Every structure is written in structure tokens, then in C-alpha cells.
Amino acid sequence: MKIAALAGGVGGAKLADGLSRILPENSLTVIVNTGDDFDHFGLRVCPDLDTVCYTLAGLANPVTGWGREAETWHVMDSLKQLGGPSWFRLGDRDLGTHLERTRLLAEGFTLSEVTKEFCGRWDIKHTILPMSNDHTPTIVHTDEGQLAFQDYFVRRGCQPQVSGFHFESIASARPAPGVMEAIQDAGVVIFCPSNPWVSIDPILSIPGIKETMISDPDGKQIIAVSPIIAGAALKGPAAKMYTELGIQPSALSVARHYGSRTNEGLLTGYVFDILDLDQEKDIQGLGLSTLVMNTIMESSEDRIELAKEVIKFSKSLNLSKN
């Protein structure tokens, strides 16, 4: 069975890594948010794409979950000494990725072609795809005006109050080559535990992607794993965003965000943490089958266990359908 996973950021990368460790080679395609991508010092930086790639390659910083393991910071230290903008920290090893990506893009290669080349160099056994080769920056609407995502997230430390989002040029964006085929061929589509607003929604907003997910007349399984646990996000501003948008942050709120297939939404199944067991009845009331378990991935074993249980859950949904 082929699996397509939608991911962005550290939580998404962790589950993608767990899936990559238990699935046969080339049976997993990870479709990654590129709304966070931006140009810095003339370099194209792809934070979510790099986090997923580094994680599956075994190169990620095990403490932060992002950036490179055993990173050094000589360039940034020198930059800061000279008074340059040091708000977005790029490690020395990480800079090599951005330099080569930018060089290849300038030569006419697409982002998906560059990503394929890098994955081959890093010996990644599954397919990682950017959601699009088109640049579709995420813009955060705040009480300080509209901010590019990295300005909001890193430079301002998520401090401005959020009132909404939009994704520039999304209506004319096309899925990267292989994205639609991966979704069509997948028996299961998994929304990894990534921020629904700024990691998964950009992918779903590309014309054709959402429609392809639900076009299978037999109904492929679409399962989301909640990034909200006990009212909080383990990493990132998802819970803060929910609160500022006037929505109580919870596993139930995330389930409502995606909706159930039976009520004209997307999901057929939903996975959330045991700490939110008291919400199961309300979540099932949305028309969703549920799996309640530990979803906090503190170790490689946790990633593998969650991945195994999500796959087992998807198979149980297929059995109950038949």
C-alpha cells in the first residue's frame, strides 16, 4: 500500500520519519509545505522542506528538530559582529544547502528537481516533494499589519496577534510534478501533526489537491494526527493562533478544521492524544472514526510506534468499510 503524507515543520517531520522507518522503500511520498519559503541574503531558504529532508536523512539537530546536527555558526557570528541582520540564524552546514539550491534554481532547475537531487545525495529512500514549484508565500494578518511568515514567526517571535492568513498566488499555483499522482495512488493520505493553518492549509489550498483526495469513489482513507495536545502545541504557534482567531485550541477544534468526509469535509479518521480522551465522543459526533493513544514523539521509538498505529488504524477503517 502506498502512503502520501502531508507535512510541515518538526512535528510533521517526526511522523514522516516514523513512517519512513516502517514502510517499504519508495512506498511513502511526503508532500511538504513550501509557504514558509523565502529569500534571505539572496538565498532561497525552504525551512519545512529542509526539516523533513534532514530528519529523514538522519542529519537533523536532535535537540531542536530543525537545522543540522553538529552545526557551527561561524558565518552568523561574523555577520553579527559586522552589524548584519542575524535574526534568522543559518548554520554553516545549513548554508551549504541554501547556496547549492539557489545556484541550481538560477540555472533553471525546478524546486522539485533540486529536492530530488538532494534526497539522492542524502540517501533518502522515500520520495519527498515540495507542494509546488511555484512560490506561494504565506502571509499572516496581524494587529501589526500583514507579515511574511518568517517575519511573524522568527523575527517577531510570534508576538503579533493573528487575525487570518492568505497564500500569495495560490490560485494560479500548480502542484509539483508527482504530487497529484502520489495522492491518487495512495491508499491512505495522512495529515501529519503540523500546524493546520500554516503548514497543511497551504498544501490543501493548491487547486486540485483537495479535490483529488476526495475524488476516489470508494473513498481512500484520509487520516489526520492532531498537533494540539491538552490545549497546547508541542512546538510552534498553532494553539496561540487558534486562541487569537477566537477558537478554543483543542483536538476537537483541529478535527472541526478539517471536517469529516460524511459531513462534506476531508477526514475519514482522526488520531489524537490520550490526554484528550474526554473529547472522543464529540469528535466521533463529527462523523469520524478515532484512535486515541500517546502521540508525543520524544524518541525514535515513539515515532515508529505512532506510525505503526496510524497504519494499523487505516487498515481497520478499510476493513470496516468492506
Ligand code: GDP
Second form
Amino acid sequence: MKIAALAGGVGGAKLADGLSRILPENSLTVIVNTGDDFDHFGLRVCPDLDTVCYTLAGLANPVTGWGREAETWHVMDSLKQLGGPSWFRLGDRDLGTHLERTRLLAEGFTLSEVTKEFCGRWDIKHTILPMSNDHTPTIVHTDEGQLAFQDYFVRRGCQPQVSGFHFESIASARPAPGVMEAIQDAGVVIFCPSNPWVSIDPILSIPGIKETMISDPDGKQIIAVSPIIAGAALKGPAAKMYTELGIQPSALSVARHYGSRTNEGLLTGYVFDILDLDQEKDIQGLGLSTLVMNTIMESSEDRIELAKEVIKFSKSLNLSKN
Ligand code: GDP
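Same protein, different form: I have the form predicted on its own, so give me the form predicted together with ligand GDP.
What follows is the whole complex; the chain from before opens it.
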């Protein structure tokens, strides 16, 4: 059975890594948010794509979850000494990625071609695709006005109050080559535990993607893993965003966000943390099958365990359908 996984940065990369450790090479495609991509010092930086690639390649910084392991910061130090902007931290090894990507893009290669090349060089066996080769920057609406995503996220440390989002040029964006095929061919689509507003929604907003997910006459399983645990995010602003948008952050709210297939939403199954067991009835009340377990991935064994259980769950949903 083929699997397509939608992912943002750190949370998504961890489950994608677990999946990659248990699935054969040709049966997993990870489709990654590129709404966070931006240009800095003239370089194209793709934070989520790089986090997923570094993680699957075993090159990621195990402490931060983003950036490279054994990183050095000589360029940043030199930049700071010169009074240059240092709010977005780019390590020396990481910079090599952005330099080469920018050079290849300027030569006319697409982001998916560059990503394929890098994955080959990093010996990544499974397929990682950017959601689109078109640039669709995420804009955060805040009490300080509309902010480009990295301005909000890194420069302003997620401090401004959020009132909404939009993804520039998304209406004319096309899925990157292979994205539609991966979703069409998948028996299961997994929404990794990533920020629903700014990591998964950009992918779902590309015209055609949602339609393809639900157009399968036999009905593929679409399963989300909650990134909200006990009302909080393990990292990042997901819970803060929910609160500022007037929605209580919870596993239930995330399930409502994606919606159940039985109520014209997307999901057929939902995985959430044992700490939120008390929400199970309400979540099932949305028309969703549920799997409740530990979803906090602290170790590599946790990633594999969650990946195995999600796959097992999807198979049980297929069986109960027949
Ligand atoms: P970012 O791009 O690094 O912000 O990362 P993501 O888009 O992947 O989203 C961050 C979300 O992932 C937050 O809501 C976290 O709570 C969630 N997250 C991170 N690690 C884990 C984990 O181990 N388990 C679960 N269930 N969620 C996680």
C-alpha cells in the first residue's frame, strides 16, 4: 500500500522519519509545505523542506529539530560583527544548501528538481516533494498588520496577535510534479502532526489537492495526527493561533478544522494523544474513527511506534469498510 504524508517542519519531519524507517522506498511520498519559503540575503530558504530532508537524511540537529547537526556559526558571527541582520539564524553547513539551491534555481531548475538532486546526494531513499514549484508565501494577519511568515515567526517571535492568514498566489499555484500522482495512488494520506494553519492548510489550499483526496470512489483513508496535546503545542505557535482566533486549542478543534468525511470534511480517521482521552467521544461524534495513544515523539523508537500504529489503524479502517 502506498502512503502520502503531508508535513510541515519539525513535528511533521519526526513522523515522516518514523514512516521512512518502516516502509519500503517506493511506498512513501512526503509532500512538504513551502509556504514558509522566503528569500534572505538573496538566497532561497525552504525551512520545512530542509527540516524534512535533513531529518530523513540523518543530518538534522537532534536538539532543535531544525538545522544541521554539528553546525558551526562562523558566517553568523561575522555578520553580527558587521551589524548585518542576524534574526534568522543560518548555520555554515545549512548555508551551503541555500547557496547551491539558489544557484540551481537561477539556472532554471525547478524546486522539485533541486530537491530531487539534493535527496540523491543525501542518500534519502524515499520521495520528498515540495508541495508546489510556485512561490506561495504565507502571510499572517496580525494586530501589527500583515506579516510575511518568517517576520512573524522568527523576527517577531510569534508575539503579534493573529487574526487570519492567506497564501499569496495560491489560487494559481500548481501542485509540484508527482504530488497529485502520490495522492491519487495512496491508499492512505497522513496529515503529520504539523501546524494546521500554516503547515498543512497551505498544502490543502493548492487547487485540486483536496478534490483529489476525496474523489477516490473507493475512498482512501485520510488520517490526521493531532499536533495539539493537552491543549498545548509541543513547540511553535499552533495553540496560540487557535486561542487568538477565538477557538479553544484542543485535539477536538484540530479534528473539526480538517473535518470528517461523513460531514463533507476530509478525514476518515484521527489519531490523538492519550492525554486527551476525555475528548474521544466528542471526536467520534464528528463521525471519525479514532486511535488514542502516546503521540509524543521523543526518541526514534517513538517515531517508529507512532508510524507503525498509524499504518495499522489505517488497515483496520479498510477492513471495517469491507
Ligand atoms: P514547525 O514548522 O517547526 O513549526 O513545525 P510543524 O509545522 O511541524 O508544527 C509544529 C506542531 O507540531 C506543533 O503544534 C507541535 O505541537 C507539533 N509537534 C511537534 N512535535 C510533536 C510530537 O512529537 N508529537 C505530536 N503529536 N506533535 C508534535
